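The data below hold one chain only, encoded as structure tokens and taken in the form predicted alone.
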Amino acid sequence: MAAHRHPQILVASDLSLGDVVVLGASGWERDVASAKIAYDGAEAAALEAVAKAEAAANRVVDFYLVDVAVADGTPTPLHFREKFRFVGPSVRPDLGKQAARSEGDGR
């Protein structure tokens, strides 16, 4: 398959956590840096196949591929919607995932 314009990661909503997750090497992860990166259509299709099985098992819903930029092996979503989903509310930096990061949880 042809290479994508941008690498992609797979994002979903976890039904037990109620949080946005990415498909990583060990399953679903909350940290976008842990996401598996698809560099072509075949790799993206493989990610979607895993997500379809996970959705059928009622572990995740609303999965989709997201274009990312990759620097030093770490993906960063290109669209602001996914950036907000992984960081937290922009009007209250003391809330959400960004607050946990500033408290030193290592992410």
Second form
Amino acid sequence: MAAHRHPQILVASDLSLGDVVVLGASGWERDVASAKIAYDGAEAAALEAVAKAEAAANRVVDFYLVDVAVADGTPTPLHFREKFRFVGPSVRPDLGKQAARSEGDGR
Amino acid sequence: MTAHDPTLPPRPNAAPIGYAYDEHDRAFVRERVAEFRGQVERRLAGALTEEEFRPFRLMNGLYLQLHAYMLRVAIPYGTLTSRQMRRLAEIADRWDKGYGHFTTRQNLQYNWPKLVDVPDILEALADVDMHAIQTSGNCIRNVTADHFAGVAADEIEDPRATAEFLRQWSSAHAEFSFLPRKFKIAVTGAEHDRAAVKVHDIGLRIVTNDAGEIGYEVIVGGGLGRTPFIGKVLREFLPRADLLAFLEAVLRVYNRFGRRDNKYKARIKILVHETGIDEIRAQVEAEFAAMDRAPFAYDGEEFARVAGFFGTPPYEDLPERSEALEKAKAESAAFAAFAAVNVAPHRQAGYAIVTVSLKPIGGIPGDATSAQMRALADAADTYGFGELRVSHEQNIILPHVKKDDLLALWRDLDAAGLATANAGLVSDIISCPGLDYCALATARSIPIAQAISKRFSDLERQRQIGPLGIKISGCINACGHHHVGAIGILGLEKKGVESYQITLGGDPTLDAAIGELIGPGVSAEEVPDVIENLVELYLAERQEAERFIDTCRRIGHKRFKESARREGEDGSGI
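Next up, the form predicted in complex with its partner chain. The previous block was the form predicted alone.
The next block holds the full complex; its first chain is the one shown before.
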């Protein structure tokens, strides 16, 4: 098993809608803060096993593990690409997950 | 209901403005939609795995991108009717997020469709004789052409009839549906190249020989991406009668000898480079000589029939000079600037070609809202026989505007936020979607374009600088054509952050050149300063009427490289 330098979360795309999801404690979530965090290789492998089964069940596609930093139990992707995936286009704050959050905030 | 609604009787002055589908074309597209609908249903029901489904969705232009699916719609040779443009707007509103992105290959991309909706979107496209077939996959892609086709003052022949012939030949071509890699063809019929034919897998130039016959110069093996090459001349003059058979021979040679072991070396440019143009020519000519050419026999009547779809609209008999235009220019400096920058000569007296910039200052290059699409469709109906074009520079062209109407058109465009007078200038930047949308990108490109555009927001200064092509890609695949930008910008990742390499001296025209790197990458924040330094050196050094690229060539790369260094630095960060 490969060395595990950072905590990881499992990211995928919803099959029918195409939007980005993370594997959470009770299934696929839209908010990265809800992701289940793997702190070692065994936990990461367990996440992958669930994702593999979910992909086989045609709920998600293109799943992979993402390195994160964890602060107060909340994961934040380390790489800028993955950060963008959980926000939306940096040039269109009205689109993507950031837009949904704004609506949720009543803004 | 629109002026182009097929249920309405034709307008008295209705112009032939594009290839008209017959019942076979319509049946073919409808069958593909039905087929894909079934494939989507089976995928969602679990009867197809993603591995099985992926080639099917790609054959229909559907990608899975960074945030969502992306659907790429073909706009063959860039020609659109107002009715088709309105349908694109309707789709954007109903199934996407109210806008579309016009690309460098005369396609339109929707960035947010849901898989479950795509069959309905394709059905809506089929209603107006459009589709997304072969906008992805290792096949012959959408055939592109000069966006001034049929109206350019320097034109030998309208390239769209040729492009339509190639479209019919290549659509659902069984032998070329699984090539080593994607294959892109561009056609130009003018003296000046506005189709970038030297950086396509095959570029065709319509030319005349010493006997006055029309034929084609065939250029092969051009392309950008991680290994950029300028295409090489395969045939200086190919008679029209041999066109389809000869291209069939080229594709057969590529299909047989193109590398399939390494996708990064699979394009025909690599085959041409590694094999040599003389050997490729020998192979193509041998195949051409040996093949059964009967299926590709030239039918002059059929060519004339297709060419008739791109006939001359019912122009009015007008004087070349428009007093109304001259008066309007004298009264409005802003309009005069628009007329000077975005209006090009037309072959018909009293008419002009108008480039509508999709690059407002600080905007997203190539994006148009559904309201803007409708405004463009209205403008086309009011001022241009209902016809529009998409340029590979990600702008929209209105090809038949009376000079007398230019002021009224400009006012309409201004009301829709479409009157930016920057066509061909420093803020008319080609940009790929980059890491804001694209799953392949390694850095963002749109914010860089926006920052440069804002830096040079003064349109008067832009006019003083003159023609300058800045092109930006967010990864080495070079969808933003950075290699052929007079200033090219390539976004990469360096040590976990976005980094931008600057190249200089690229040119997409018949004087095609690949830009040279001026040094190591810079940060996103530094890019506008570097561009500013390059422009300042050009302004200081240019001789009368020299364009940026001319000065670049005259004074040399080294001088510009030095100018990119900032005061107090040794240039190590450039």
